[in-house]
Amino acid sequence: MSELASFNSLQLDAIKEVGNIGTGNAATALSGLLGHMIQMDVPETELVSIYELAEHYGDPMQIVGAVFVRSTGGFQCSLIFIQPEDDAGLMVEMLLKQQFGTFIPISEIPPEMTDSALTEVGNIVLSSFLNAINILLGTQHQISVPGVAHDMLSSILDVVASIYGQMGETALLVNTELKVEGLEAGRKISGQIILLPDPESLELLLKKLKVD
């Protein structure tokens, strides 16, 4: 079952819902790593084509930054977690804080500690999500090493719909907004996590809800 037109209404509210599921796991973990009380807008959460996920985002000329994780195991899939660079930077910001103890601002960081705190930050965020995932299907997994990325909207989402269109074509796009106690008033960080299964695990899944 690749094709998205293929998925009754059934089978996409109950996608959907593993969706917000997992993305409330990943907000009580990052709560966590970055010692901030964090509450998640309900998240918008969309099953789309691989090769449609530009036309679901703003401004494609717009600079993010991009995690990548491979999963392997009894469900298979890529994740990617988007943010725009302002709010990615200000993640950084705040797990540095919390590591040292003392507030260093973006532009002092060198890159390859911005990019290791990222990288943390993105694997925490996209780990939490697959968790809740096994632990609906009793699965185990396995994650690789993370990727990290800095570029134009457009060329993610231009490498991601190459590479991994190769592995299945339907991709379950979960985005909110999170509400970081501390920060001031009304400041709120997006992310984008986007779920990419493998078909098999696709299949797997829909079993699983009992909406085969």
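Note that the structure is predicted; figures quoted are calculated from it, not measured. Numbering follows the first chain given and starts at 1. We call the rigid core the largest set of C-alpha positions that still match within 1.5 Å between the two forms. Compared with the form predicted in complex with its partner chain:
- Core-superposed comparison between these two forms: CA of Ala26 displaced by less than 2 Å.
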Given for the second form:
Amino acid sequence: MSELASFNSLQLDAIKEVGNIGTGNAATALSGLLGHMIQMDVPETELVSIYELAEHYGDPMQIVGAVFVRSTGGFQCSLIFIQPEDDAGLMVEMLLKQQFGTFIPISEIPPEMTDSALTEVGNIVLSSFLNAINILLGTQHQISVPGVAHDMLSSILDVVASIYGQMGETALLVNTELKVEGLEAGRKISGQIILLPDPESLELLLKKLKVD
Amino acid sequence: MAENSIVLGMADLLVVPAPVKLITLGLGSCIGLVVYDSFAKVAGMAHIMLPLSRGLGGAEKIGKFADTAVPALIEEMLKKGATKGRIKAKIAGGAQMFALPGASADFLTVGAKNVAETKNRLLRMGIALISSDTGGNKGRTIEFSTSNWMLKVKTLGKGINEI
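The structure above corresponds to the form predicted on its own; please provide the structure of the form predicted in complex with its partner chain.
Once more the chain from above appears, this time first in line as the rest of the complex follows.
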């Protein structure tokens, strides 16, 4: 296994391109779900110290909603879809309004239903992301049932440290942000997709992209 | 004398004389380990991320792994005037933030392994673990105050538990 820090810029760019293709597909899926245009950032491949993960992504104490999936098969990885808690709430309101035709404020929606809606959105977004990557790489994959959590950003990102911490002090993440467009003034729904390739999968990825 | 507040980051390890408040924010699967000697008036904390160093220990932050953090923390306590027989320990953290039905991935259960290894190391060193708030699926923020030697554990939606 090569040292993460020794990746050259061509390799990091290749990994970023994988993220780009995944993000495009995920944005399309989210747009279809919410009936709004989605603005997507160009993904970044980032080498982040595992000791500073939470600070890297924002306020460590911020409450976020997160959906996590594990993908096995040719390209093993984990994926997280993270939203500020308010954004996640607004998104659930929008989805339920589309489904039932009436607006129900998030405070009146039972938590089980909120989680179920969030899980479903996360699942669709992350599966679309993964499908595009696996088509590009020509690999087969299976995706786990998603897990959902609402908690401090710092606690949520402990999972990243537990993946990368055993082999070193750096995590390689592909990170991108999606924003829902055309909402009423003062409202915002954004979400971050973080791809965490298993350290062992990176070599395969670089080989398939012919930059190993 | 006013208490100084010190916030420990990932894999940090620190021993300081009282009065002090030691804080760790947003523990998920990580462990906040507190040790103190209330007679010698000295306290320490470590923010442990993983159970075993598997030979990596020397090159990395010593507080990162349970097997390296516990001995280092105790050694530091003794250097600062604590007596081994009087040192008491408290731990919090070790949650499993995500549960994926049917998926097997070692790293998802690292919280429980952190708890087990930390307890194991304390036991081996003969340090009394007097209270703990571990496991579950929620993150924790912890504050240890030498004014009453109590560890405040804040969990989202569950309020404060003092142990």
